[in-house]
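One chain is shown next in structure tokens, namely the form predicted on its own.
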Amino acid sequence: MNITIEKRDGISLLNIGEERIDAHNSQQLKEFLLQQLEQGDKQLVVQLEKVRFMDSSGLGALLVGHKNALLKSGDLKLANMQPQVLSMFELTRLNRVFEIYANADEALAAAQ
């Protein structure tokens, strides 16, 4: 999986460079998101930009880093998400769970 990491005062921002999220690859995504908050990585915002498509299995994997985060006295919030793939969180409601924002600075500012 295509992930890179930017940090901004003590926040991980991970971009994701894929146009899928899916049963392929959502193991990939999970395994990370863990193991950045093992290295003690507390506050994530993830940014969605690029990905078009996001099935079951890349909702639960961001489910699960959201619960390892908050677990840890952290916090992982979304950000810069298509319309297509915030209509899947609004479906499933998970949108009332996370944090989503419409860009990354605005989801920088609400982690600080």
The other form holds:
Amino acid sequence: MNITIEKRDGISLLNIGEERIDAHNSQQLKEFLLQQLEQGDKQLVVQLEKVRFMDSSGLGALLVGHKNALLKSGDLKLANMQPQVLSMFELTRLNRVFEIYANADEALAAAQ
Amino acid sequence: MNITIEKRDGISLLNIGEERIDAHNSQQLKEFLLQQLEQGDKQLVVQLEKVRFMDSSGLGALLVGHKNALLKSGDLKLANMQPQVLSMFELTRLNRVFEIYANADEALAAAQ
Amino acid sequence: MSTQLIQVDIVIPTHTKYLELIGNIGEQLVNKLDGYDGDKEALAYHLNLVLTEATANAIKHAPDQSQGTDTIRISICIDDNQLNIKVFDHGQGFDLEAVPLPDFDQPKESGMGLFLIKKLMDSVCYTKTPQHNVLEICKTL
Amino acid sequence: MSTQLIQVDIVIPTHTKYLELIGNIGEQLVNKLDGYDGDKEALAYHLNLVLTEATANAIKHAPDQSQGTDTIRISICIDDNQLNIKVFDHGQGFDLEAVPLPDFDQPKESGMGLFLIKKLMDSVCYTKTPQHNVLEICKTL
Ligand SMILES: Nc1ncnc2c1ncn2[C@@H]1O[C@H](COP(=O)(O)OP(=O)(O)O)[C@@H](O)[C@H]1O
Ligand SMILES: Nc1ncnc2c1ncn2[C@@H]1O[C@H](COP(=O)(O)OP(=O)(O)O)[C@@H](O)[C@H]1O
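Previous: the form predicted on its own; requested now: the form predicted in complex with the partner chain:
Okay, now the whole complex, with that chain kicking things off.
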């Protein structure tokens, strides 16, 4: 799974470099998030600009990351989502669970 | 069919804006070339950078344009071809019929 | 005008790496639907998703986790006003009626696939026969 | 290791707008061939081309130019070391052996399709039956 990390003000900006998240690679995404949290990176902003498609297992992977961050008194925010992907969050009402921002700057501002 | 034309030094640079030329749109390409020649544009450079796929009817359309240009004492050169498309010209030996250039500048230099 | 019938039948090994192929084929089919008045991009995404979810389930519940030896068949049929999808599996099957809605107040990692399929399509049913199980999905276009 | 069998069967109306769909499916199938040692990009292009040429011929020679009412069936089968394509048409058929090579010294607008298919694949044959004609193309991978 192609994910790059950039640190800004103690917050980890993750950039998902995959066009498609489905049951073939969602476990990798989940494990990556859990590992990151395990290492002490508790404030995560996941940027999804490249992701054109996400299925329910992708939503599930992000949800596990989010829950785990809260357990560790951290946080997992989402940013730069494509409209069609956002509609998956709306249908499953996960837009009420995640904080979703237009871009990384707004997510960072909200995290301060 | 998406084709743009730019004139330089009396030569018409055609830019084919389609990713795919097959039996569905090759007649349009042929008619466009013939019309251009009919209008008196006898020196054509056809740029194929965008074209990722071309079938035998696409080769045929370019060939008709080329023959017609010669009949009118004009010329039709090709430029900016993708490697896989070039291999179609090699298999059909049409690389011996067309003048094929790496880019428009080289095609223009050869036309002077 | 005659009916524009397009039919695609795909057989793949039970491996998740083929989900992308299946989903993309669905998306490209929609792109060829000249007659469709609605939001084509949304329909393309929805068909991609529904095929992906249904096929992923069929792969997940294939007999004895036999990744690679069992096969899944996916059948897509589109005419001017009807989309019909069938996904055939050889697993133990399940009771579609007994699958609960997701708990939206306490969302969980899994259990959202069939909900999305039902939400985006008009009808879903699951039938068991001695030869295979079929998840059949319909939508009026 | 088990054999990775992928099979795709497509039925389309006899219209050239579907050539892109057929060709793209072929290209995407090749992208999923993990076991292939050769130049995958070239094979993807070649399968796209061969499917496009064979399907275009079947459309062009469909009975009474009935664009839209007749259908073409394309069947693609891939296993670890064999690619098999069948294109079924309902036209009057032709004699494959009688099709001449292109004249390379005096190239013409048409007549290069079957040459390319033969050049890029290992075997091609055309069979007429009362129900339909079949162009069958094979290549060892
Ligand atoms: N093809 C299938 N074979 C057997 N059981 C299935 C199949 N599809 C779905 N199910 C059952 O329905 C449940 C809900 O499926 P779904 O909503 O797709 O969520 P998930 O697959 O994430 O659990 C699954 O947990 C499983 O028990
Ligand atoms: N499916 C078919 N039905 C009838 N005739 C065909 C079919 N495919 C090919 N042919 C014949 O073979 C000839 C050569 O075909 P091809 O090499 O593809 O070139 P083109 O289609 O450009 O003429 C065609 O002109 C046609 O006479």
